[in-house]
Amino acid sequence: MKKQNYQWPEYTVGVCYYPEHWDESLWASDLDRMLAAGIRVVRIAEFAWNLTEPEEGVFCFDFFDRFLNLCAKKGMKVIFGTPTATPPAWLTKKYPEVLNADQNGLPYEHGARRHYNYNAPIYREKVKTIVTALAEHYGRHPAICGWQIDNEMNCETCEFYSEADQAAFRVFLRESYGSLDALNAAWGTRFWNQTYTDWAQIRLPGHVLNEGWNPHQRLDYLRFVSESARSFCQLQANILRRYKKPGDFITTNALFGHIDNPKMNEESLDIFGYDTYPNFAFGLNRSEPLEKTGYGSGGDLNDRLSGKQLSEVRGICPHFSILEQQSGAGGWVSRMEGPHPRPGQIRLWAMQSVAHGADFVSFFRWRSCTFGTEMYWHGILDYDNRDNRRLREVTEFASDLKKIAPLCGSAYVAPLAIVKDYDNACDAEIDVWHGRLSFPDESAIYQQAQLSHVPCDYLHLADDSELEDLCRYPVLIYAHPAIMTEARAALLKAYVEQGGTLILGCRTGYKQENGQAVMLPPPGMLRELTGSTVRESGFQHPAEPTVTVDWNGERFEASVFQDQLEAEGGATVLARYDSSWFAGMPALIEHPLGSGRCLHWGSTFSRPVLSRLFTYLGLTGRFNDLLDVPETVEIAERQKDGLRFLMLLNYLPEAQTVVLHRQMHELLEDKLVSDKLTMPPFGVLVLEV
């Protein structure tokens, strides 16, 4: 894992806040009401370029000099945004060529947000204009500690194919594969009489009959919008970098799609960023309960399932910020609707954040707004600008983390990772037989591993991935990689063979990094590793009785999709298929290499088969000579200078006992405790081993 540019000394909070909503007689008090509460930092002018370049090449700095000299005054400090994620008009009217478009070419019109594309030259340059005035004249400003590139990049969209796009495409093409020789083969063009005999005839996978574009020409469609979004924020970081004080960040807030954000985290920012709304889960995001309790119109915790992305970034950058932590109701007048956080939540959520590695926490937002498309996205204040709970909830979380101050730094300890790559995650976009294994499978580890109280990370693959990166763990799980490549069969070969457990499940290392099927038995390049061949495979027939699969004498159900798997050099079968027509064939196989062993499921990953799979490898039980916690309660282990700390999270409304078996150090209460301890509605423990 790379190192990081930039860590928190302290556990720091802050808050977004926009100036220009607000009139400047408030700028002062509520400045004070901030510090007041606990919050240290505010982050400011991610949508404001008309503020300081009201016409083109005409700048003004006062109103942000004033804000500025004011927040310098009281002791806060400010990230400053760079505004490029909303043009203004004058640019947009002046050169629509720096409009995105939709799939179909037609370009979006001024308005909204993140409407531009990456790709325009001239809006390249006219980023580099505002960028490099505001680094010029705010770089050496004592206020400023942080500059945040753009705002929530590839979000509103992550598709692009505006004509500078499809120009962009095509260079990307020719520096990629150098001739039309080499991309016509890396496509397969010869099918459907696809052949391409001149550049020009390439465009980007847009509208077609039945979504029939070619899945090799979408693949390379996918690396190259995070190229090109990776491009943008390169390009403003080389500008910050020149005008920054020492000592300040560069960050951006993503996690979007269609971006390889371990990649753009190592080429552009010193800290990772990330937004978080919990309360998504419940109704927005529309994601797979995890567990059904009763609560509230959903009955479900799916609020514990933030816990998954900021695992995500996590594996990106272990100590990273929260930029927006969720603290209210979240949705727009023209679309979404989400409750309204229940009395400990807000605290409760924030607390998540840190226990998967926010050092900060900035808050969304300090007021809601009184107008616009987000004016029912809720702050910390009402439009009425009273005190409330809200605001109550946040100053306690503030003086919660001057209590745990010792676990600023502390490492997230996990036994277990989720093993991710770009490329692979991409195909699982393109390939409908691939991403209904995948995304599926994916939140079911996750699942498991939360209700099982095995900590569990992420592990982000990529072409500079070294063997310790992977060595950090005694158990990997790559649960579908559909492409494989030589070096990356080589580096599980290595992590297996140095004492590491390895878990492969079904439809895997079936394709090349084209996206072509290798002419291999499967699993192709792994075949060696596994000590498995793949017979026949499919997908359950939705006449067939469910597929049931024996480990001895215990019976799991294996659905959606089965490899009838063989065995070879040596590896033992653990587990058979006992129904449907190949009944007896192998389920799962266990191949011993080196001083470690593979792992050959051939099925999708149900939590009853991850159960079981974690018993095996000896995964559960982690905590139980130290407490017994129902499944309904978070366990983050967090390790610092030889101390043991562990965070527990209730995300229910309901009180929850928790029995220790030894006596520990609470730190919130600061007390001894030992037994019994109840942990109320939404409760927080933080205890020192």
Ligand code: GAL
Second form
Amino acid sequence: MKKQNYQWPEYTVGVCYYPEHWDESLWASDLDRMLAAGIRVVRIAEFAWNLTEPEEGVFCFDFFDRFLNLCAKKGMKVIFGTPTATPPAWLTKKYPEVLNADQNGLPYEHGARRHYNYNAPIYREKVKTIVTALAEHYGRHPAICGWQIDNEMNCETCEFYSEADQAAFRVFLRESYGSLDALNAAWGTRFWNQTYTDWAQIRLPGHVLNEGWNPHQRLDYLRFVSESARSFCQLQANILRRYKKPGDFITTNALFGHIDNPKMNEESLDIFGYDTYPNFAFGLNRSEPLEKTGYGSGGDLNDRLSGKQLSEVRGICPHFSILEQQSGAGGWVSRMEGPHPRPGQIRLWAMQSVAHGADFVSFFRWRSCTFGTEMYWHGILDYDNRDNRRLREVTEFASDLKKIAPLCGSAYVAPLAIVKDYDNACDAEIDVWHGRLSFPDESAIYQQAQLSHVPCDYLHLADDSELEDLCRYPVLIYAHPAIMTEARAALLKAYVEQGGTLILGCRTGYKQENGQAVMLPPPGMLRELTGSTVRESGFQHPAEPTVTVDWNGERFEASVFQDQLEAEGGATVLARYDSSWFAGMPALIEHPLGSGRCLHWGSTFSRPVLSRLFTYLGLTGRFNDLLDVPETVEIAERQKDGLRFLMLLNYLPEAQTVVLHRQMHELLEDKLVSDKLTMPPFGVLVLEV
Ligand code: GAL
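Now show me the form predicted together with ligand GAL; what you just gave was the form predicted on its own.
Now the full complex is given, and it begins with the chain already shown.
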């Protein structure tokens, strides 16, 4: 399921700007300097509710009228944000029921942001009013080219326990199940005497003793949170759609937890937006500072791993927008610290976005704010407002984009896709027997694909996924789909029969849609497809040596969890466990079916296992006839109108050597190149092959 209603006609550079943070006398020179740097779009207003509705029902449009008119005069385009991520103090004071609450039901105070819930009827009313007022007033303004809904829905928190959510949860369940009997059956409420006899007895799975939630209830809760966020987004999209100019787009900056993002895109957006901070902050999404780990520590690929999220976004919308691209050190006064991008890294990271499918890159933010929680979230310019090396690099990037203009709108070409779906993502979060496998393995697959130069997409499975969505990939990895449905099993089987190769890992297919186990030998509904069953399975004993597998004389670790497999029908055993008490049992089974095959691996996907699988399936060596590139350099292949381009990205602070096997056109320098090329630290090459 991929949707794209709007596509940028050419590569475009933007910047996030907050006119309300600066003296108005700075606006004109700021816009002039942006234009001189090659910036053509500003994103504004996403937190500025007070400026347009300072008191309930009192609307003032002059502030943004002045700013938008100035933009129109100067030829700057604008993405206008709806301000619903930060309800004003008059609103939360008068209607405290709009506040979100923590797991204990304790409401959040006003301040910070995203302190509201999606379900309070009065908040939905107030949101309708402000969004209608803004869309009605600014919708036809010539400077506007698009609308951003809210800001990063479900960032900061993706848990909701307000009283409004309690009530809405019951409505959601009534609509889903129709009767209490059906709900009791789906939730297995006979266990621990949870049977409900009145809808009013049902609460969100919040503060329970020892985190002993009912897992089926929590699965529905995560579906409910997604539905709440999506309908909140759709409510705004419907209003904007009525008032926006034809050709203007509706977007949001997304990919946060507990939202079915592909579905939200499908329902409400014209183009998907993402915020990318490849070096977010110390201690949050990097185990150690970049200086300490660098590449090659065997660790997490550092900033290169951002391509994983970008690929996930590409799976939702092939030509997306980056609404916030890191341009300086990240940091909050209260909880984060981070390093500045090194010279070359701003351009490299922005090129990483482009390589993965962004046709629009908007840097966060024009200038660091001199006050507030994010005064250390550095923008392009520092407080002193002087031109600096970061502005020079943004300018260079904008001029680079002109040189690689033919790639705009080109397709990212990948022979492999990681398969994901919302229910299994939720189940992995709820169920430690699933999550402990899924989360690290998803990263390992992406990392090994990067290191083996196997371009890798994401395929988001949904109820409306069609066979042709799957058939675009010769190989799919659906690592640990614990939850399986008949419809999905049939789709996967059809994919294999028409010639696809499907790789499945341990813990596949042992649950049904409500999260209850099926009373079938695993992989349950997939048995006919895998040509295998699981005799017994369990976690690696921590006190025992890691279980190993023999695959044609090569030894691999089968860490964390092992399914002891048995082959059936025409399936072949490719590898067997060679240690532990179940030594000799099959660990990897290949089952030919129709014109394709299914590989069932009984354990987790470590990088060595993946590397071997990629070689076995002929995925590696894709670029060998063209060039030799060290694994430390990323290759992204893009194709358009019969032309084939390779973008090479060096994430290291050292030069890297690339050897070409034939002459090629390098677009950034606009010259013919051959033989040995040296990529400078953080360098980028764009080759037409
Ligand atoms: C994003 C957010 C921005 C800003 C930035 C830096 O998550 O959308 O408003 O907060 O991070 O923290």
